[in-house]
Structure formats: structure tokens, C-alpha cells
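Encoded as C-alpha cells, the following chain is the form predicted on its own, with no partner shown.
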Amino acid sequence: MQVSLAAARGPEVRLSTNKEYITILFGIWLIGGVFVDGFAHNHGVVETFFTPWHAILYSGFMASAIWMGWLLYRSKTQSGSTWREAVPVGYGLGLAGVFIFLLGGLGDMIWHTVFGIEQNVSALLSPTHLVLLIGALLILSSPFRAGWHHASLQKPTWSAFTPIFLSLVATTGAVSFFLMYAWAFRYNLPASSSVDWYAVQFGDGGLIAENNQLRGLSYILIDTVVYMFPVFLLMKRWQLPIGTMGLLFALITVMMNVLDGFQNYPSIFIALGAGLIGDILYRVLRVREGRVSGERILAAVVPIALWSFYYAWMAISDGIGWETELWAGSIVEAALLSMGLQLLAAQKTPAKG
């Protein structure tokens, strides 16, 4: 007679929603210490490893920490299992996430002291800050492991579902953080007033202006990128509850805004705009009920919506500065990205003979 391994290895042990909102309260508060950090960071206000911002960041790595550790004992010491078979569903990557964001921030002390205090973009690219990025990425990400591997939960309530979509906004916040030099809504590239200033500052010349428009481009793609494979993620495991585009792309947005003080707060409404029509697209098309063809063209439309509604906004406010071919194919190219990603979001594993 032969035991399926699952059952050799004993029961899974999974947690319950309050205990996954506990998990995720710590994690915004992690989130919210990186955020913080980074404000900081651009603003030239950080000479120290020991700061007011770093005390934030890492208090909340420490209650992240001792709240998963302490899972993990009372789990061991209810069942009488071993180590590994106490491990809760899910959050077996965030304890390896715990152990690499310790080292890495015992690494980010000794190089601030060696190497002294990045701003900018060289403190995204310090080594010891990308190996935080990775021990954040697995603790933050717990309960959406968790909720991914809940084969009962298809049809989730805000409830039930409000875990594991903080988790996912605050991992992509994370991703989004590291991508800041990236991210269009701060540089306003395709602006009149941009274009004005890099034509004043070195000459009418065309090779500073093609590098801001392949810029700006470049910057569309990529947060056309942040906001859509999140969206796609969640739509391949659930039936989504009403708002959950529109409350993923605000959030984030909010996140970005921190910092710069919310000096480009218009970008959140721009968001939540585009974000909305996605929700009212996945009703209307029925792709909560499985149709590929909705989620196609959802996957068209959301991205035109978001990056229309900036240059409309940008024509309003300041002016668009690059010719209309430029700023119209942007969108257009926008639209054909997410809809290659949908097209690999949407493939399903071949069954196995």
C-alpha cells in the first residue's frame, strides 16, 4: 500500500485569517519603515545607519520576525511534529526571508560604516539593500503564498481576501520602491516643461531629447509592468471582490508618492481611475466567470485607460511636449505589453499523462 508523500509528511498546518492579519499588519509596518527610509534616502536627511528611519524599518522586520518565529513554535509545540511539518502553508519562504534580511542588515551596518551613507539611486543598487529587498519580498508575500495554496477559497470575501491582497500590494510596493528611478509619474518626461528645461539646460540638440523620450518610454513600459502582472496574478487564483484593481492601483501609487511628499498626488486618481474601469470591465465582460476573451481585452484596455488619462492630465496641467505620434504610440505599446503578458499569465500547465 503505498502514502502519498503529503500524507507521510502529516497534516498542513494553516493559519486563520485573524492570525494572517496579524501577519500583515507587521508587514505594513515594515513596508512602511522602507518607505520612510527611502524619503529620507532622497532628501538628504540620512548620516548614520542609526536613524529614526531605520528604527521604523527594522522594528518592524523584529515584530515580523518574532510573530512568524513564535508561529512557528506554537505550531511545533501543539502538534509535536517536526520543525519543518510545523511550518505554516505559506510561510516557509518568509522564515528563509527572516534569516536573509537579518544578514542583510547586519551587511548594510558594516558597509554604511566602510562605505559611508548612498542616496539616491546608488542606495537601490547597494548590494546589501538588494538582499534586503529579497528577505522583505518572502516575509511580506507569507499570506499570499498562504491564500494561493487555499484550494477552497475561489470565491473570496473582502474579508477573507483582504490579507492576501494587502500582501500583494505590499510586495509589489517593495518591487516598486526598488524601481523608483523608473517610475514615470515623478519625472513627467513627455511634459512641456520637462522638454523646456532639458532644452535649456543643453541645447536644442537631438541626441539629449531622443534619450528622454527612449527614457520615458522605457519608464511606461516598466510600470505598465508593476501595475498589470499583479493584476493577472491574482485573476489566474480568485474571483476578484468588487474595487480590487482600483484599490491595487491606488494603493501603490500612494506608496510612491511618500517619496516625494506627495508632490505628484494627481498620479493617484489617475490610478484609481484606470483601476476602476478594470473593475467594471471584469464584471461587465464576465471574466470572473472564466471568459479568456474579456481578460484579453481588460488586459488592452486598462493599460490605454491608465496612460490616457496621464497625458490628458499632463495636457491640462502642464502641456505635452512630445509629438503626437510619440505620447499615442506609448499607449498603444503600453496596451500590447500587458496583453503579452496576459498571454502567458492565462497558459495553463499541461496535464501530466
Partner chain sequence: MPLHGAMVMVTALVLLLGGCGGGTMNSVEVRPPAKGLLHYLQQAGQMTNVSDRGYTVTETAEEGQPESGKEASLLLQVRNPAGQPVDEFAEDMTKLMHLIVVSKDLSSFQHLHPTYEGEGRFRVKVTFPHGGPFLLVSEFMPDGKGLTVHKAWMNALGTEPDPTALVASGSEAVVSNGIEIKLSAMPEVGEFKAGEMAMLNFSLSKAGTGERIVLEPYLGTFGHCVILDENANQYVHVHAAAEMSTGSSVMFHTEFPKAGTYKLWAQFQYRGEVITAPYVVRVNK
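Positions refer to the first chain, counted from 1. This one's a predicted model, so the numbers in the text were calculated from it and none came from an experiment. Compared with the form predicted in complex with the partner chain:
- Structural comment: of the residues 74, 284, 134, 89, the hinge joining the rigid parts that turn between the two forms is found at 134.
Return the form predicted in complex with the partner chain of this protein as a structure block, the form predicted on its own having already been given.
Below you will find a single chain and nothing else.
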């Protein structure tokens, strides 16, 4: 699949970097609202529609909607073009996101009135919450799309790359928030102390022990996708500035640590370390210059680094409670998954002959 850059059309409206930061800020506010609201439902706190959680959510929406609307209006009056042409590059889907969010909000109100307020995970995953999430993600990812369609931006410096990068990090962070029940660094199921605890609590062996192995394994695979997919996406489009992967991995892990008050803070260093390995390989294997084989190696080695660091730290600080086949196998499986994902996600090489 070739990267499609902005199709040639009338004069493009491009936003200044400062404006992109504001979009990201309001987008984070919005996602924060969706998330906090979803989680407050989770614990039986909310019993009516009018709650402080909804206040965060809908004030974030007002801010985002007014901001996006104002951007469009400004661009329209300044360029004198049609409304359609006045949409700033990358913000078309963001404006659609505003409407999707509005529909989701109305739906949320009706849903709660008709079906009541959900409990537990079902609240986070209620249809209207998912619509709200989609709307918010479209708004939040606007600066990323704007950068993607910036044809002359091939080797961005950090100053040009930062809003694009933050937009992607925040979007990925929102996805990982919604996957918090599948976040390996929150459950640490392979650790000796975890295995022992479940054994004491629910009896040795049996269904719980087996389920925990399957959970642990699945979490590692899911989180591998969450970490690696943005890397492939970024590598496909730009020649990345130094430290991109280290920063990406560290920021996502920091965001997940906010959930639990940094109780599992070593995960930040583990992820940062793996990301830096990625940055080093990116240079050494000349992936930056477009070497495909280098990208494949990177796809395999980074997950190996991530989970090896994880198990190494676990072995030092606690002990690995899983059999060797299981924990070693999980590293290999993660590497294979990442390579498979890379094959699907990477730039297609031109056919020969």
C-alpha cells in the first residue's frame, strides 16, 4: 500500500503548530472525560445522568467542538473558499468526530434513561460510550493526519514532529486505557508472588491457575500490538527523529501508570529501554534510509527486548512463577506476532521486473 499524500486540490489550509497543540489538549480533555466517566460508572458511583463525571466529559466536548468549529470558520473567512475547501488538512475526520460525539452524547442520555446505568466493564463498553470514544479519537488524531498529509515533511525535526507525535501518543494512550484490563504491567501474572497468591486464594492448580496463564499470555500479545503498531505506522511515513521509539514507549507506559499511582513504575524503564533498543536498531540497521530487512529485524527484536527486560526484572525483584517454556515462549510469540504485523503494516516494495 502506497502512502497517499494530500491529493492536489485548491489552496490547502494548514494549521500552525500552536493550534495543533490546542487540538491535542482539548482532545485529551475529551478522552479523559470519556474514560473517567466510564470508570466512575464502573464502581456504582453514578446513578443519574447529571454527575461531575459527565460535567468533565461534556465541558471537554464543548471546548473541542467550539475549537474545531472556530478553526473551520476562521479558515473559511480567511481563504474565502467553500466550506468544504476550508477544512484544514487532517481535520475533516476531526469535524466528523464532533458530530459523532454529539450523536453519542445524545444516545448516551437516552441509553441511560432507558436501560439504566451499567456496572463494571460493560459500562466502559456500552455502545454509546464506544461511539463517544470514536468521536473523541477522531478529534484527537487530527494533528496526526495533518502531518501525514504534509507532503514536504519527510525528515521532520522534533519541533515539526512533536504535535504529530503527541497526537499519536495520546490516541494510542486512549486505546491502551480502554485495554487496561489487558495490561500486562498491571497484573504481572507470571510473577512468583502473583502465582502464589492466586494459589493460596483459590487453590493450587485448577482452572484459575490455567486461566491466569492464558490471561498473562494474551496480555503480552495484546500489549505487543499496542506498543508496536504505532512504531510501524510512524516508520511507514517518516524518517523518524532520534529517540522516537524510546519516548513513545515511555509515554504510553507513564500514562498507564497514572491509573495505579505508579505502583508498577519499573515498567516505565522496561518500556523505555526496549524503545531505545528500537531507536538504536533504526540507526544501525539503516531503517531510516528505507532498508526493509532492517525494519523486519527491528520488528522482531524490540518485543524480544521489551519482554526479556520484563522477565529479567521480574526474576531479579521477585521471581518468575511460570515454567520456562511458558515465559520464554511468550517472548518468542510476541516477536512472531510483531513480525507478522510488520509484514501487513509496512510499505510495500515496488514489484520488480
